[in-house]
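Next up: a single chain in structure tokens, the form predicted on its own.
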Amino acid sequence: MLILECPCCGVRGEETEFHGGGEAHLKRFGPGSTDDEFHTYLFSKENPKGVHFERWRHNNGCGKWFLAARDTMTLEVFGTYSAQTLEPPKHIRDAITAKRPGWTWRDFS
């Protein structure tokens, strides 16, 4: 079971207290986008074996969205951070590279 900490209110709890919202750091396309851009946004998602960045909502608490970095194989959570962040904070990237030496941050732009 995942243990997450909401960076907004500081509550630490099991994943059942939160709700997963899919992949984080996606470039969203809306009105005015091409069919290909919108199709990619809707259907082309990462499903890695290893480090993954996800959106989570604190359902049974403050109700705010945040982002989490975790390993999909071990369920290890490297950290959580604000949903308004464009990329993971340095301390989370450092925690990942300490345990996964070959890992590099993928540019999402």
Second form
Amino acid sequence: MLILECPCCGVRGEETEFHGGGEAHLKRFGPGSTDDEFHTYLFSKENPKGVHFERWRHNNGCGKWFLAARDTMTLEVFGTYSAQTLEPPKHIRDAITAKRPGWTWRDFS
Amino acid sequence: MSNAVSALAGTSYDGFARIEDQGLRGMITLRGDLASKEVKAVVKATTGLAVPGQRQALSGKDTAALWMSPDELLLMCPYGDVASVIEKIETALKGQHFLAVNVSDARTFLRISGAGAREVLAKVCPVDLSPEAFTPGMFRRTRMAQVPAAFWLDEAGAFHLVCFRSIADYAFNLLKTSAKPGGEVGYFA
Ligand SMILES: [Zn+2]
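Please move on to the form predicted in complex with the partner chain, as the form predicted on its own is already shown.
What follows is the entire complex, opening with the chain shown before.
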């Protein structure tokens, strides 16, 4: 079972109270971008076995979006954090390093 | 003028807990800066209550102030008072970034009481409702089987539950089934 803690309202709830919103920290390429950039933005997603960063929405709760770092294989959640950030904050990265030394994800490590 | 009625028209059911429609209640969604002194003052002036803390429910005789999210409250008042309460909020918060909207007719308001009340809800919501974990004055928005719902527990041990009016029948029948004699689990006993 996947258990997430919403950083907006503090509820620790199980997966069905939330809704997954896909990969986190995407840079959007829209009008004016090249076909390659747009294709990569739209279709080329990370699909790791292990450390992953995702967007989640507390849809049956406070309604807010937030980001989560978790292990896709064990469902262990390393931490949840504000959606108003461009990269995983240090405390989240440190929490992952403590459990999964040497992890990398896109340009982050 | 139409004659407003609640979706369940006062229906009740007595199983190992009592499920009852609480009828029409004035409900106002208030969004804005909950820390602002104007919001605090107008919530006090209209409901007699303070701005609740995170996931807290404050209730008075016919009023309640419920914490919905970091920038949203649900205020309750008598059904007939909604227009005047909204007018007071709009006057008090003029110039601020806020929203006050009447949602009274978009909601159903139920009460779940009796010794089995915790268990009836615990069967249909993914929430730790043990007496140690869920105490009076706590407010929780969650999933109730297939629909969103929100509830708080009062000092007398009764739950007050708000859900969408459009699924009133589903919500009532769901709780009724959960409270059906013979379905006691006795987990909190
Ligand atoms: Zn939340």
